[in-house]
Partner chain sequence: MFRALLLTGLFTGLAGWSASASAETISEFTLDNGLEVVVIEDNRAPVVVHMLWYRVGAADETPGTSGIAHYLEHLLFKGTETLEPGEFSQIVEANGGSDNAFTAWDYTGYFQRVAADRLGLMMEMEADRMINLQLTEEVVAPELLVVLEERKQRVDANPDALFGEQARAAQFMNHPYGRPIIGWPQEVRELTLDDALEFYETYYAPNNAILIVAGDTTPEEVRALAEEHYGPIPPSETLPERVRVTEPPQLAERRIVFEDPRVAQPYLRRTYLAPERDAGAQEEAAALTMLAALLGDDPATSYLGQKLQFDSQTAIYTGAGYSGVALDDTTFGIVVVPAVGVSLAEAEAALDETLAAFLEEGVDSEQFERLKRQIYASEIFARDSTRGLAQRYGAALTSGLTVADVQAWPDLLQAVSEEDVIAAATDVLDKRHAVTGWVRPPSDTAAALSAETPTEEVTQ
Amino acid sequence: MSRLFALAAVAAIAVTGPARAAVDIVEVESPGGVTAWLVEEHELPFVALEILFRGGTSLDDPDARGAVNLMTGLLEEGAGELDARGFAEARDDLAVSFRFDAGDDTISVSAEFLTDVTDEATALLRTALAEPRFDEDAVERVRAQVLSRLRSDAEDPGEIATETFAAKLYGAHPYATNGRGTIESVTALSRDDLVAAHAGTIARDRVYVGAVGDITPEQLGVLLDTLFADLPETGAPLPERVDISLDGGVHVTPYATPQSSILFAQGGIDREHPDFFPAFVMNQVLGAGGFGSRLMTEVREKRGLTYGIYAYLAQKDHADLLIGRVATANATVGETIDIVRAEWQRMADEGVTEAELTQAKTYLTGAYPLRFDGNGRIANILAGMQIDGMPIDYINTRNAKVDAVTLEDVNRVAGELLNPEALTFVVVGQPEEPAPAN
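May I have the structure of this chain only, in the form predicted on its own?
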């Protein structure tokens, strides 16, 4: 059996195995002082790592927007003595899987490999993180991919709504502009911009690691020190918390399409707030519960105005929001907005019923274990827990926190958190009635 086939087979078993009811997490500190969370699983010869670097595209220089995203896309396009082809061949020979991604607040690195190539996989990933080449041919190839995505986004009403809303919400903060940059900014990026982006983001002072699989704490400690030995100690300063601007209005961006895309939001709640779980359960009833949510019931099931509508609590590093999205025919934009506002007000005034509370808690506690259905997903959760400041026992206590939410908790928080007057809408399309004011 080839190593590549073996990795695919082991990964498939790891993903499709039974969901874990409890997860035993150990905190590991390497001899060099790097901390990681580990779940040992020795039944299969397979290791998954998730590495997060705090900062992400919000660390772009304002004059080089999109540099962090482009840089991240180049991390496996040649490193050290290996050009792009040589790196790909080395990766494939080891049958390792690397994925690199940049978001507003993080750069994420996912790695999966068989136990017998741990040292070689670690060395190759270390080179990608510490010694990216940024060769001209690779830069131009990945730049073209980014530009193609930006051109596509410029014709997508949903993406236009996202960017329009971000500009309105975040003002001068980096969140206000697309982390992938603009066609103009990406076209202008130089190799020096990429080198600066790398130095500002891939650093030891902002790294979080989750590891799952056939590896001991001692072995993981050695891996961590090898992997991060050549990274700078500190990166660029993180942005300040953003002052969100919400005026409660409806803002229309004209776009020739038969269906308008609508994004709506108000201020949210921090995950560390004592009322987070009541707010979480409340939103399950309001907008996150699929066909069981009030928004879906009122907008789709009763009136057929959309295929889907949802709302969710969004916790960015520097802003907290309660965000929703819906698409509807131009002729029914006004009606849809009126219904959303009415349901916001009804929830604020009346809260939820005992039956709704029970149904929401049953779903949230029953669905949670299904997230832990593979080493890679668990590693991702472990790293995310750390960067979000969660306690190490969160996985095993989370459902108890949901179960502890009372009807009084939810209804009090609904009245305090939901603010229909601040609920702000961005519409991209050609709404016919009523003509919302900009």
The other form holds:
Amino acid sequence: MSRLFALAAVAAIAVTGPARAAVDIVEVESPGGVTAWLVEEHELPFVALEILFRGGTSLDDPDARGAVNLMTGLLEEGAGELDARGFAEARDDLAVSFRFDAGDDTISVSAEFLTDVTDEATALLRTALAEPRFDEDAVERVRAQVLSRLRSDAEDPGEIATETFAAKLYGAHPYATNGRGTIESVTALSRDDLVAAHAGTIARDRVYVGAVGDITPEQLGVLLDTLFADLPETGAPLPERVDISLDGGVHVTPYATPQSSILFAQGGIDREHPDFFPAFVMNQVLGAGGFGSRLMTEVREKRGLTYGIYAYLAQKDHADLLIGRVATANATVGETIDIVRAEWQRMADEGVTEAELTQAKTYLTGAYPLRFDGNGRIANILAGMQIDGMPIDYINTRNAKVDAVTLEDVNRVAGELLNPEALTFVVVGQPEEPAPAN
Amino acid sequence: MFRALLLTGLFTGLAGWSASASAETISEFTLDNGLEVVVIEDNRAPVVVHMLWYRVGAADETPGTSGIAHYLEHLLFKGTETLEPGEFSQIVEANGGSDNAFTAWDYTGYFQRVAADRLGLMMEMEADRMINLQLTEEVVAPELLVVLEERKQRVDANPDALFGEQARAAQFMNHPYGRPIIGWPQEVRELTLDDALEFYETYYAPNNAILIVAGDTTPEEVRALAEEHYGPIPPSETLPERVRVTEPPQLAERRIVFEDPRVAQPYLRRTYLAPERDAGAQEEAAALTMLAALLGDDPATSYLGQKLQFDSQTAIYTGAGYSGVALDDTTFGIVVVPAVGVSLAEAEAALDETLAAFLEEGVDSEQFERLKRQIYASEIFARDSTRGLAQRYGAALTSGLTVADVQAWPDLLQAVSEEDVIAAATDVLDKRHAVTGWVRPPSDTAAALSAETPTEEVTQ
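Now show the form predicted in complex with its partner chain, given that the preceding structure was the form predicted on its own.
Then the entire complex follows, led off by the chain already shown.
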């Protein structure tokens, strides 16, 4: 029998904002001891599953960079009794959709299947997770695709900016290099490397599951045990936290293109930090607020220097950043950087106005419930909440946390967090008046 | 296997499977001023998507003013008699919503996603900017720079997009589908406020628009609100008939070799002129949709993937794409990314042999049934996204189709026979109607690039 915990107190908590999320989450623990969060939604006859394994490409053996990524790409290229073609045919026979992705901190598995093939879809997905074959022809085929992607990355200004920045920021941490590996490292990966990457990452001690749709808690319990019973209990140790280093300079990577791609960043703030919500609201005004943000107003609306500019607080498992991006003509790189720095300074010195604060809070609290509009999207959020350590009633308390932010909080945190001296720019392009790299 | 690992965007604009929601959740009616209204009910979340689609796009522009439909779309956010520039989006955001707009060859659309109880406010503002747009040189001039930066970002900084523009221009010798939606740069630079206003006054009217509301609402509520906000706007008496020049007979194969040092991965793409979905006559388009899936959907099960990626290691990626939603003739596209050591000429020869073999062998019945099961499932998955459903109806209705056509489509796909697929393939896969493009780095830089390690790109 499943043990059920109905922890979501939906009706009891008042949420401000124009709409509220009608999301009733229960925690399900399977007979075999795997927990998952479930939203039952029986209107459409299908189930969306989101499965996250903490660790991702950061668990690569330093001598086998790219192994986790290549391994993830091979999970549905032959498993159990089926070779790659047989697996694809079985998947298509059931009309299920699987998606496997490897990121810096997680391997994600997304699945959608019709209710009437729940058992068959679960059994097939189990083989992909527990018994991938890594057949030689499949390895070579997917390896060639990864190598092609790496060659494309090397010619993509946005990707070059990302990699240049990562190398500067993270020193010897795995975050410092492309999780897909390099041409050399991927070329050298052996089948043993893939087997080791699989054993180190796809384990029960690091799995988080969100399920939404036409399935009961009891059925989900059976599904969880089928999926995960054959996985090892533990995987490879997770990396340490990394101290980021930023020099406040402008670094130019020459690249022949009419428009420069610019990435800028400084240190961020952890979601658990008491000042997280003030920082989040502050950045809504500074760079995250779409057309209304200060950066968008100054760089796009007033001067027409770009199609888009934004900044966001990024919480990686082992580092926190405030990151922004913009692309502008080579002739206007200097002007754009000057404006970004000036807006950083203005926000640090003066903070936001009462009107900006109200507008940001109204938007954030109003927009939040609109996220929960589709089984796949909700499953994704449920798994994300768990891996980020949020309580199961977070959805019902989150808007109150935004509303509790005061002008004093925001302006104090703006002064403490924003550091124009540390704000560092990487420019990929041919800026006409390159600012000096230091 | 990583899907869409490479070259994502090659088939931008070519959607995948179509599927409609069940008929009982869709309603349609027309206001006295000619505004068509479609309501898609989905009460799972207290959210609505409000979309206003105009039956005008880049293919309706006067020659010489390419990009005006898209520029005007940007300018619709720049104020009315009662709203300041930018205030539209600010009000949407202050209500917790998000908004944006899009332009294509056959349509221009504006949408907001908001809490269901804000629907009336969205209609009030959208109706306002249908007739009361107020623009000044001061606000439109920087926006033209924004559009030029958008062009740089989307097209000039992206060799795949640049190639796509050239290939389209070669495909459509006479029809305006050959011009880019965002416009040719030398023409975009010269666009004026007067150009925008003339386009606005000609095409923005209730009898040239379709209102789609999807989400937690009812037809009765939508009708009452639409009557209140859009109802008072008079129809245009001078709306031009939507007639476009047609393609001359295409008698000769066209070929493009597009070289750019930023191309890291050479590939070939061929697009064949192909019929679109027509109201009441969607059968050939249905067969072409099945053909695209059979040839190039999933590499492990599709014909091109099996022959070129599995049975031989000719390619590292293959794909085929077709979307029949267009007012006029459209294209059927195939992409092959050759494996290392395989030249574009060899890859193309292998593609031609494979296509000939497909026509010879006929359709694999087992795979055909598998695809039909997937289409059935995809209809159900598609109902999970109200925004996606709204998009489907809006695109179809601005492209000459009706609600009934959209609803008939899944059944038409199921009804396609193996013979229909081969007949459509025989008809369309004719190189005299095709543009074949080779995309590669210039030969001298190819050698230089391959000698270079990626880390040498990094800053000093």
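Nothing here was measured: the structure is a model prediction, and the numbers come from that model. We call the rigid core whatever largest set of C-alpha positions still superposes within 1.5 Å between the two forms. Numbering follows the first chain given and starts at 1.
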Original post:
Superposing on the rigid core, is the CA of Asp388 displaced by 2 Å or more between these two forms?
Top reply: no
**OP:** Please state the CA displacement of Glu43 between these two forms in angstrom, with both forms fitted on the core.
**Re:** 2.7
